[in-house]
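Only one chain is shown below, in structure tokens, and it's the form predicted alone.
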Amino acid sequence: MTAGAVGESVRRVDIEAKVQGRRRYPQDFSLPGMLHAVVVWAGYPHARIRRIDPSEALAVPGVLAVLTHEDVPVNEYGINIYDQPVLASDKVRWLGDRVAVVVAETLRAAERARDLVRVDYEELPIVDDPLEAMRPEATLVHEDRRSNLLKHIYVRRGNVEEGFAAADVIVEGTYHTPFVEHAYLQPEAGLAYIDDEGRVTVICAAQWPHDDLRQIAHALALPLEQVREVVPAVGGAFGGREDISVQILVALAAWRLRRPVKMVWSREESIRGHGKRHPFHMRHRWGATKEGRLTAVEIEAVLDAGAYASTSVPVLENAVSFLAGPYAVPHARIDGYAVYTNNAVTMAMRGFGATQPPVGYELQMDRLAEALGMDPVEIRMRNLLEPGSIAVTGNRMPAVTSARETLRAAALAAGWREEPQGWRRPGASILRASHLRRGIGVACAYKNVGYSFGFDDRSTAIVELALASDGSIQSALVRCAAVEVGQGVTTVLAQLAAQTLGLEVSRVRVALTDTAATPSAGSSSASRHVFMSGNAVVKACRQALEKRDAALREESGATRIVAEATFRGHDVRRTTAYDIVDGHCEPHISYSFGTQIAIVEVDIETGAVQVDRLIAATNAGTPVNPRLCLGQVAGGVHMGVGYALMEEFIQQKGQVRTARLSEYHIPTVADMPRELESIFTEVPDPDGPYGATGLGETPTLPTAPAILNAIHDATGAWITELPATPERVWRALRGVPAQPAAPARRPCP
């Protein structure tokens, strides 16, 4: 058996360099003659800019330039829509807008001069509630648009009125999820310079370097081939590095001044300046028969896009496809809205529109179970999608559909029994103290793998083989711009190459990302690299073997073989956009499924919640590296616990109230489940490399709703707004109104 083959828990190939401090991160790079740059941030969340006066700043010794919008050739960028200025010109729309960049010989001089840039503002009304922002009379965030509505997406299936008429029970609920900070270890940093070939080169942390090139080149009005990006080690991402942060700013400064320029944000600047997870306002109405079969769902979801579009449209697209959960629904009316406000820009974060919906659909399932007197596992089993089922968007589910397998595995591990009359939950356990209440909650979820809705998702890999004189493979080099952001993709690609080439994994090297030498692999997001880039690497390896065999037959004496291959998602499943009439589509290439069961203890005197045990059953096809898969589950659960119980990026009238990590609560080891059990159901994806598919995001999705359902099981109280802080739980237990929250009302069209 090949050492390091698929299925083995190979040690991460980058681990030694990182733990020994040899692997460099963007802020670790310096060059001779390097300048330092800092940002002048917006003074208000919404204001007109009357005048920018840099004269005092330019008088500071060592200051070379104060760059403003007048220095940007094409003053716009955006990962989906060019609606964001590189440097604000006419007005600022959130506190994260950049107004100017000060460049100096020393960091101290740059920081001193930053405080001397005078900006004359005219304050404007602040739009901070997406529901209010949808009203016709609302102040416009973007005055060139007729409204603050960025996008409306809908799905119509069957006849909802008939579905509710056939229901024996109907349950309704409104739910709210908050802004969430990515809180990755490494704040934003970048170094830009002009390389030996005259290219504007940026060293930075990124998730999609080739798309960064597009935006940098556009803003600087340069041909694409005159821009280059190098991505060394990345200190975490979770979606937060998919958008541009410092890249254009340092590139602009280096291009203008023809000297290397470095910029490193403080933690406070990082929290202020990069986007957050979208908050959702959701309204659900669900019907079911007395046998527990769903008859109809009506769902409305409004997400806060913040000041600029970022990825809000594709996040909304994803969310609408998942709002009804992994269930077969004959009748549905679903509406989703993305709305501009003066809040922080919202963007990709682990789950990408699939993380918020389970908070609604899984609490709805428990509400139905309670109304029907039915076991929560049983009602889910009666409605879960199967291979061949028709989803709410009208598409037929593929062979990898494995929601039932994950639910069965988790339920059995938690003590449920499958009996002829149905599933039966375990009995109550003994309480440790009279003020504690113990509850158990279940939640299912699913996530797309790869980009969706007609996007031509692809990844390219180059494989170079070094041959001995007898034609045997000495080593292999894989070039593929699948950025390692901590998820272990470099190790997994090395294992897939080793498996295909018949090599030990130690003889396979995966090159770091440099857009001048590594072909585009798309973004490190959408749980896609194992599926997309893994397939590309396997394909390139097989082509390299064919070339090697041909060279042996020809006795050419070749000692180096190079093969390049591109894998395209639409070769597996051609996705389509939402139909303009009923919203039906072929939304996704592949899927990953998960079920989690949480056992919690609730202190009814304080409202504090402790997760005692959490069981996570996940299907990601065939695990390439089981240890890395376990790490993804543990990390996903950690983020899910934070989402459920404590994490909330707070803004009031556009002002940030959680401006530091000391003010933003992230779970520590003490907050994690006392016991975490991970189960992989291993239903292979026939289209994935050796049966594997994506995993990175799925383990986050069911955690919060499982905990919320467990809190209800323990106390009888429904917590419908995240996070379930002790205060919110305490208030719910006593029927005390919560602090002001989003109104539960139908959004304006």
The other form holds:
Amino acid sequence: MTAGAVGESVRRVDIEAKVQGRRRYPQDFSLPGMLHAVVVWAGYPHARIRRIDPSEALAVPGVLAVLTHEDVPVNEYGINIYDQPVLASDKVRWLGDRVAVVVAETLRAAERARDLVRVDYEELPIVDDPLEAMRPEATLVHEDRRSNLLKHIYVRRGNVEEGFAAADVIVEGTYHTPFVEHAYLQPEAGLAYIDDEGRVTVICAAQWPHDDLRQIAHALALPLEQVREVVPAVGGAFGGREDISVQILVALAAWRLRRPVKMVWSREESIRGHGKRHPFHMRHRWGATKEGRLTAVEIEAVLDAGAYASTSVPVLENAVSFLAGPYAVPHARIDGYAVYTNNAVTMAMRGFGATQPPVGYELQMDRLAEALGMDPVEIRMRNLLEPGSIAVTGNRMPAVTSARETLRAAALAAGWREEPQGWRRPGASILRASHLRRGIGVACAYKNVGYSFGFDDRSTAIVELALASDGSIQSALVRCAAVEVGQGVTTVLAQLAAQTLGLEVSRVRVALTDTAATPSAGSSSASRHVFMSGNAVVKACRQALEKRDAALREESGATRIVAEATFRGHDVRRTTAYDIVDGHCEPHISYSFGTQIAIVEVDIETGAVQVDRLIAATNAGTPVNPRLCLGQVAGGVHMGVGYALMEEFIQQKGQVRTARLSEYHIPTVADMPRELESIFTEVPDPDGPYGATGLGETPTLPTAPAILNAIHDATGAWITELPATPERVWRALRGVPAQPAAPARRPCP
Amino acid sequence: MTVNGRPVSIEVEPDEFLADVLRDRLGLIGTKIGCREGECGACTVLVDGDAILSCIYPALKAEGRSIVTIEGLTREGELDVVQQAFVDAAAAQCGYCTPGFVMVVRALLDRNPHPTEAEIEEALAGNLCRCTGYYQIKEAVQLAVERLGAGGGAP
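Can I have the other form now, the form predicted together with its partner chain, not the form predicted alone?
Below is the whole assembly, all chains and molecules, this chain first.
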């Protein structure tokens, strides 16, 4: 029996240090002779830069440099395409553009000088609405492009006219989701220095350090071997650290000035300077037979891509594959557009294009159920993707899926009964007061695990075994750059190694991520590390065991065994890009499913919504560490509740209106469901390590639509624009439209 | 002032905040800064036993007072009962908010060793966590309360 193996809730490897405040985050590092750097941010969301005059700033005692675009060897970066300037030269396109970096002996001097960098701007008209931005006469965000349309992706399956003709009922809806801020507690920070081997080294928080490296090296025109990134403790990520923040700026300053340089963003700079979750404008038209079977869907979604591409194209690709939900539908016409604006850059955030679609498809499902007088669980059961079902993208679903298991588990826990005529909801419960209405809402969702659409997803791990003279394993060191962002991946990889090596987990150490010592594992995103890096670690451990056995046979007396293995997602399922004609493809390597049921109380006098109970059924395959899995579900639900009820990053005319945590509200303990019941359906993933798969994102997806469906159940009102703030609910209950000041929501083009 | 039981004498500027003095001058990096407006609670320390937000607490006000930071809870390598409860309940993920939560709970239990669920929620409501959804933090508090009730680990 291996202590701490798969299935045991072993203690996180980092938790004792964390509860003592001993784990160091990027802002906790200092070096002798260190300089301080601050950013001069764009003065306008859209303007031409006529002149930058640093002379007054340079005159401040202690200021060593004001770096501008002229100091950047190759002035471009970007996670997918190099379309962002490191330091803006001709134009600023959003408030998060960086114009200059002031470097000084003290932070005080740097901050004082920042206000003295004179930038002469010519303001340009801004485009802040993606639907406006799609018009031919719209102002161009990127003048070298003929239009603001970044990408259009579509799926054509069957014949939707035929499908609608066969429908007994057709329901339509428009839905709008807002910009969402990651709001990790640790603001961006970095310390760069030249290490003893002459490498520009950056200590910072990151999700994919090796990809940062590529972008740093590109901007500094250095070979990859001459840059290095070290990732200490990371104070949350959620997709928001997938793009570059401070990395190139501190690396540039350290490289130019040959001294250590530190930069720490304030909360306001963090909210201003990193991207957000994409807002979606969605329009749905769905048809079904009177038996509740889907006949056709027609869906359009417009995504605000903000000022630069970031990962908007892969987010759009993901979204289009998920817009029809985890349902089998014979006829589909789906169109998605990502559009440049002068709003905040939009990027990865927990769900990566799978978070917004359920707000549309799960409300559509309940509208169909209502129109047909059918139970909401029953109608979903009749349409769910099954193992081997054909998805809208024309691909066959894997032989094992778990949509049905999660729906069944959640429904039973919430009091549904499976009767010969079908599933039947529980009766109404007693109200606590006359101004309260109680409702129950169901939502299913699914998400890819690993990178999709032809991307060659891979993770590499190196395992080093220390052997006793009899060949027994004393300890193991795992080198894998799967970044610990709080999710617990380090602990889980140690458990997978312990299980494979037959070793106690306390004898396995997972090295800190340092690009100089750990091979690339890909990003801490797409719920992928348990699946991808877990498989890589298991593979490397098995190879190490084989090498050890060979060494024993040969009586070589080896005391150290090293094995390196790469796991490729395409060995499980070779994904493909969208076909240019009909959009058919093999979209994803693997999938994760979840269902949630929310029981809410709506105060009809104030519009306030309290989630009384939330049941979350999630399939993580075989949970490697149930306690950590529960943490992922609870944290996912936290973001889902915020998404549903309170979170909205607001810009007006490109200006940020929610620049602080006192203005951008995330749920406190008092805002959470009074009771959270988490169920793991434990359908093993045959392709995952020991049957495990990822679950970092799926628990966020069903929360908001489950709450919206529960609000409808309680009050009869459809809230179709997130978040369902007390004001929005109050207005919906009274049929009072939003204030004229708020921009009107128009249907999609 | 005293910091974690040791007398400390330093000169501070009128616009310096306690969090910066603790972190930058005394090297006590366990106190975290998340917002600089007293909104997130990551910077919570004890001043004469009260949980205060050190990012908006003028350092000058600390003169003559007793400050306890997260580093001051661990005694001779032994975790405080609250820290141990956070470990056992897996109440930390990224861990950036954790020192602030631990200090808030320590202050609560010093004042009120048998808090009700509502009192626990009220004490925690000023601190933000983006990872845990708070459930495992609440479990940690309950665990600490039970252990204190059983007579274990009271400082």
